[in-house]
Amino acid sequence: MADDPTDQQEPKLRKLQNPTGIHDILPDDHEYYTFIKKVVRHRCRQAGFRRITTPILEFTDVFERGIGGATDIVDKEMYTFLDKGDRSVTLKPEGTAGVIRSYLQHGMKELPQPVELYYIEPHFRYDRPQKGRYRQFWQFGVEVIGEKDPALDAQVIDLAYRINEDLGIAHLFSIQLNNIGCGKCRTKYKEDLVNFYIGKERSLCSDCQNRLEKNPLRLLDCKKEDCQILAELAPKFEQYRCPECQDFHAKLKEFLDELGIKYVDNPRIVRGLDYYVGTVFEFWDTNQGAQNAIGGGGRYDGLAELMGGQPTPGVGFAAGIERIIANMKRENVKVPSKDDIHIFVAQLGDDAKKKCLPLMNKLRDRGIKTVGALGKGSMKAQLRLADKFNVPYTLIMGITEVREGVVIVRDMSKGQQRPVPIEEIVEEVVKLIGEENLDKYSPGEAIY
């Protein structure tokens, strides 16, 4: 007997996640995101820095040529695969290739020099999810690009600094600073670095035991402990630089010392992308140190050139988002949110709904945060709702309003209550909430 069709389940559906290490931002965050980019798009316009977005997408030789096939971003960490044109495309890992490869696409050095840019973007790397360490992730950013001045050095630094102070979180970080040199100071360095390390590479990490013949530079910041105690056993770059690197490295501690701008003179400090040369600086937590890192940044004359263009000195700093989110929750930095509703509306009925539907439309263009619970039943059941956003007041509107030209006004803490006549209602408003309380709009005005 055959069996009945009625006995077979349907197969259950899977339910629905996100991917391992990519986050939705939900609202309560986004108050911490709103803040974060109003504070460094102030900052910035303030140093007229002007902003780009560069593509999500990229075609990976950006990346490979720009950052370095010895770093762990793109040996190991890069989303690449082929687009239908059998193209090799990699979702962004970082900002600075993209803009370098901007700056030259369009022709930027005609501009006034140096070009001065910030952006604020998410970026994708293949890593392992843990604390401060995402798949998708956020930074900001600023490149200065066309003048190689110590100076410009100490500014990017300072910019980074009042950041952080503007976010609560300034007196969490020291920048650790260092000058990894030029191409003409590092050769000497790489080949003694080189040798030192030749004989010990059973102490050291599989990542290190690669990097001493692809990247040797990137030995002195790896964080396990075995390999940490021969960094510091190892040559000091200091010893190597020549005498124009030296020059750089002390007029931009001097500058800084100007600046009043504090810093920590680390030679481990090496940055993880190829293109660094020179100025490199990095903000570490004061008790955790690298683990707990939020961003750093430096010096890349060469990239320009790596890309295919003229020689270009350049220097810039990024951030993480989420970092700095994490260490303002610890702090219990409170962001201010405009989010707040002043104003609920109640009603009843179709005749009732015609009058709210422009009168909160009105509320709203006068800068009064307005919500309606339209598609609601009972009263009842709207005041709950009205206590549930935390109003201050409520508007309400049923048959008899309509028909006497009234709209009751209820102050939801004191559980009074009082018409209005409807003509008035928005002045009234206005007035309870405060004219410095409203969320005034122009759309003339630069909002972004």
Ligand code: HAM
Contents of the next structure:
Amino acid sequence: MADDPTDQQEPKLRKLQNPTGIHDILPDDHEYYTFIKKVVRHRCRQAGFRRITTPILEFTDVFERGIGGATDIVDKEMYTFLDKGDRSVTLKPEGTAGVIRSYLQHGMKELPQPVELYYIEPHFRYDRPQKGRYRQFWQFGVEVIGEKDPALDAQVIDLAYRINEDLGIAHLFSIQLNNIGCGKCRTKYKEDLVNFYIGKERSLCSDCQNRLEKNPLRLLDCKKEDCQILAELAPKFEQYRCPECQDFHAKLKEFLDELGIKYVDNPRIVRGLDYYVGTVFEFWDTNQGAQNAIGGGGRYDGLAELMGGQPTPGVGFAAGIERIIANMKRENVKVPSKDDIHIFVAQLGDDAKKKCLPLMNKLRDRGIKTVGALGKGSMKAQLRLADKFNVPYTLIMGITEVREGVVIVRDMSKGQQRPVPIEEIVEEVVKLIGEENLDKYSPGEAIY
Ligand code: HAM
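Show the form predicted together with the ligand, please, because up to now only the form predicted alone has appeared in this conversation.
Starting with the chain above, the whole complex follows.
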């Protein structure tokens, strides 16, 4: 890619590194991802949602038709290329279009409606990388497909809020709510909006000058100062909302009040994807406003039809996991580390190694997180490594211990050690670690 500094260098000399805006997730950060995924899975399961994973790669028209050609995402930000069969494919920039494609393709209309799905996946946008904006980023999202009722919109917003609450960051965000109307009420509004901007084009940024023709509603949420001043003066959608949309919006607000969810009615929220109709919302940072919104969503009742299906209403939201992690760190939210090791196994000589290999498996099967220095030589080097792992206990086995059928248990903090018969060692370690601290793993209740 042209703006990647590494592209300027000779391929042979080039230091191998990740592309700009596309990052490794290193073990320390994985602890956050694991925790967030657990919270999302838990909350979604409790509400009857089932998990779906659509492919990372779709035919490009899934997004062109779904998200809309006039949006920044489709216009500028998609990773699109031809596959070896000369078909245009795209790395998915968002989750909703793929989920609706899948709903239609797999005849999910036959299932009890609404179909409630969630996903936790990487997405790709060729955006300008900056803090909180990456080219590969993870989102979790939910979609409620097949029914239309403001209570469903309220449930989706509530679910998003509760997940944020469980993650310890709900208080950092305000819910900005709007209803951008249906085709009926929006047509007249768009006309009047365009008329308002006629003659003022020169005060708009170049993006907004383009949007005026293709997607005038987006002029309302441009972040540039001059465009914002004009947007304040532009006609307000509220006066154009038809009675049905008015009623839907009023009911949604009543339901949110009932759920005790605070929101700000913000007529300037329009969202960056074309498929939205009616309800739209964003979770804004209370300090930074629209910059680095943590999540957003809304209703997309016309999307299935745009994608060649029967009219099918839907509502959903998605949130950016990297932005959530940044906020959790800012708030000093600590997540449990599952990576701490219980036991280090040190051994000397091949006979001891032979005994230690199956012993390590037995310890692990019992839920004891165990590492061994199978490649290290001296006992000193092995114990040094045990210190690095910060284990509470080390098991030591040498030629004498093999002969006597014992294992030495060394308490690392006290520096004390004692022999334990090898057949008793697993349960002895369980006593030391505590049954409640074991990393229990069971392959579940599958029937083989
Ligand atoms: P979106 O607002 O485009 O909505 O993205 C949702 C969230 O993904 C954003 O609020 C942000 O936290 C995160 N995000 C987006 N782009 C980036 C990026 N370049 N780097 C880091 N994080 C990013 C959607 O994607 C809709 N599909 C949401 C939805 C679901 N609407 C209905 N159902």
